[in-house]
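First, one chain by itself in structure tokens, the form predicted alone.
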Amino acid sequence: MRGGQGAAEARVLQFTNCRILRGGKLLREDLWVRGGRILDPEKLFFEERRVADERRDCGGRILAPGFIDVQINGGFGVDFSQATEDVGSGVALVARRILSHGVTSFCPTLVTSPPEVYHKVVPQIPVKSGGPHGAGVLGLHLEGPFISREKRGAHPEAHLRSFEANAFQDLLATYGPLDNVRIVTLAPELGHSHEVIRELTTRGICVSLGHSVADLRAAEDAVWSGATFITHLFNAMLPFHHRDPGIVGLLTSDRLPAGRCIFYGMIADGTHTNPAALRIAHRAHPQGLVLVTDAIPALGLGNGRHTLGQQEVEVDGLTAYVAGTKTLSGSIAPMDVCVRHFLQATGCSVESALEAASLHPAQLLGLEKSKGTLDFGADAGEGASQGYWAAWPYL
């Protein structure tokens, strides 16, 4: 329910004894909800004259808004990436799955992928609300084909590409409509790439810097042309060197536009990147840091092969590679280990680590006034009126 007379008449519940994250800030105050909406309690006293159908004590524990998750390409044993007869059950077992873990918005993933691939899947991963059912789709993060051979990681080579002459037709051509495409992540260092950059984001497609051998004029460009996120920061990149720190120099450069947050992805899952990595970036632009599991279809599952993709990855302990290689190959660690992870690696406070996975995406999505926040008005967490919050006894 969402809005309308129809909310106004149903239950109010009433959330005690806990803390809540907003504005920043853990406060020892009681949330109230309605209809999937955050309520002024005020408002509900002197205007409308109604008390709490139902109370809910949470013994102590942080409410928080629900993880977004910007990059994730699978898990318990669904690969978003391979055509299957029925891609649909495949995203709504995930979503459920991932309810448990905290993230109740999702952006799944493409990797690298023949234009069949595309074709057949996009089509059937339309935008879809959470609820008790599952975490919602915000829409689908492709990320590559149109990235760098030399920094492809587990990408396959064979299926990548450069642009064309005629580069936005090329990328339809491979993608297919973009319906329900919301982040596209591509090398900017490629030829045309600022032209695809300026036509995605006219569409209000977010475009990520990644997979990519760019310098940080090359980046700073792309900035100028209207990309805003960097994905898993790095990873699959040019190193930080001290004459040209590459797509990392973006966190700190002064040649961007003017109020322009830049934001990056950072995958905390204790193999990915260093701890001391993490401080570095979250202490140079804390503001701008995502965190993303970028999880693969074993997720959930135990050591063995697995797919990802056109590609087999072999798990073993807490890491996966490209099967028969020591390529990383996305990770098996939900959200909410990354959340601990990152708090306990960078020691920044419980409200940042937070943050860091749902506010900091929401903003990056442009849908902050309605996700990432406890403010008045917000979405109650995507099913919260049945109890789906990311509670948390302790961080």
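Numbering follows the first chain given and starts at 1. No experiment lies behind these values; they were computed from the predicted model shown. What changes on going to the form predicted together with the partner chain:
Of the two rigid parts that shift between these two forms, one contains both E355 and S212.
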The other form holds:
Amino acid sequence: MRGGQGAAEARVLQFTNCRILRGGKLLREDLWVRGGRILDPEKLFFEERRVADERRDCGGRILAPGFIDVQINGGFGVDFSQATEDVGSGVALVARRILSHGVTSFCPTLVTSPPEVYHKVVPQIPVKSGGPHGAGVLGLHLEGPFISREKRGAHPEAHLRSFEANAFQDLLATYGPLDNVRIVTLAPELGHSHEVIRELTTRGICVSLGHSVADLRAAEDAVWSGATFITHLFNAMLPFHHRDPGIVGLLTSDRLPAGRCIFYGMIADGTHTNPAALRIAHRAHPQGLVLVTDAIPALGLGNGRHTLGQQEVEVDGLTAYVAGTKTLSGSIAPMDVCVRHFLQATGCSVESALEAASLHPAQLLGLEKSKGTLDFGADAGEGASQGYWAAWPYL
Amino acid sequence: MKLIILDHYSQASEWAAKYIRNRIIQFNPGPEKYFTLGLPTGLPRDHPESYHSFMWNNFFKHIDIHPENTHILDGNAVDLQAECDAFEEKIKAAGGIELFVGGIGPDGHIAFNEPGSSLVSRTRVKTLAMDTILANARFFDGELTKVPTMALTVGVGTVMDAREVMILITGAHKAFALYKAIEEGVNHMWTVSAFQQHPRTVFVCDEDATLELKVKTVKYFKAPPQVNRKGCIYATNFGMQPRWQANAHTSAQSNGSS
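Moving from the form predicted alone to the form predicted together with the partner chain:
Following is the full complex, with the preceding chain placed first.
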């Protein structure tokens, strides 16, 4: 539980006058932190006979675990899919700016790109711990190019690929080494997808179904092969049909492996998903809901016209359009806005809304012992950094 | 003795809490002057229902006491009797117990001084009586086999050495024990009865706990304030008097009001 010998001498920080999210409830408890971990104060009191070195009054606020954004394409003018010489500083900028929206860990997302881009960009974004400097990078989310032509959405058609004769080798050839990769979104109806899904899963990479025309049966088979996530539910997949619910049907499927929880991303910005659809998904399968921003580089740029790569984008409030049109050009709602909108649209409890942005993505990535939670031993940090964030006086 | 009868459990609790608070304030503790509050202890350390967890969650984490000023008997000590003897020494070193707060078992025991305990006993290991094991089973999912059968406890003599003793008794299931403790003689089968010989004891109870007492006893202790008699403390009299007055009857309100 403790972080080693050195940590025992580190300063003990006690947050008081707060409500903390623990065990699915908001409790009136103090939060104790030492050496980058949440501390059990009872052990400190009885075994070490120590009190806190510093106490911070949270003014009655909620202390929630830091949010985890597993789908974010860029922000503040930075585009993760752009192959520049210094990708690292773009990632660092986004990491720093999303802290103020409560995100303390994220998966930079790359959209469908040619292999040269992956070979150049992927090695430049290593897994990195967060801190006061910025949110931590948990690994990359590669969305495409192994997706459906019909459901490509805004992904460029020219760079779509399928697994040809060599299945997983084709994937490796496209992406390059997978050390920094955490999530891959693919369409399971592509040939050889099951081999690929199994290979990725054995390497600890989370496989997500999206941008696909798969029916429910194909989706269920993909889950049996190892898929655990659905990329932005409802968007870029077949619509729910009562005789074949498609990928959406995974939320209530009874043909999934026992004990497996299927997680699904939702963009709760008030635009990409009708609130009624959001409620249907939430009511059908609340434990699997993962809030994502799917934010584009226009996030945080403010109203007006912006040039992003080859595109001209017009930002108006929380919506971004292709300039001069009414075509949505991606999401720009930051995570804290998504959480608030989700809370208001579904009428769920504050605890559920917070867990959808912290605990559930942590569970998706198998990190729930250290992230997305305020349990003893979980990661924490000084200031507004990884593991926790004090906010929410109004909820 | 003083017998304070409140209508309900919550009022009895509040009264007791405020009494302790007043006593601490009136005592005016400081770095060289410790107000030593005694509480009964016993179960093994790591159990979720251990007194360590209980005391932490219900008391220590809500106040600013320094851990070095808390002393809990360690049921996991290698030499239990040495642990008990050391505890007695620590009490002496702190200047003796100023106020001991305890409850009463259905068999009339104070702390874990089961029926048959010597009335001059000191801190030691005790085997628990079946009544006590049954009463504690609710903390162990109702499984009798999981309830510890031994406990470290302060002795009756240890508590008698305290300058003041406050016993909290609530509920009808304690009524018979209260009757035995205060209306019958001093008897080692009902160890709380030992406090009949203590100069300064307060029993705080709710209506249900008085069910086995004589009407005369209850009326005496619930008498209206105009009657000049020893030992009636009014529930609303929580003002910070500079000195504790044993015979004070300063207000005309009845006790039991919230």
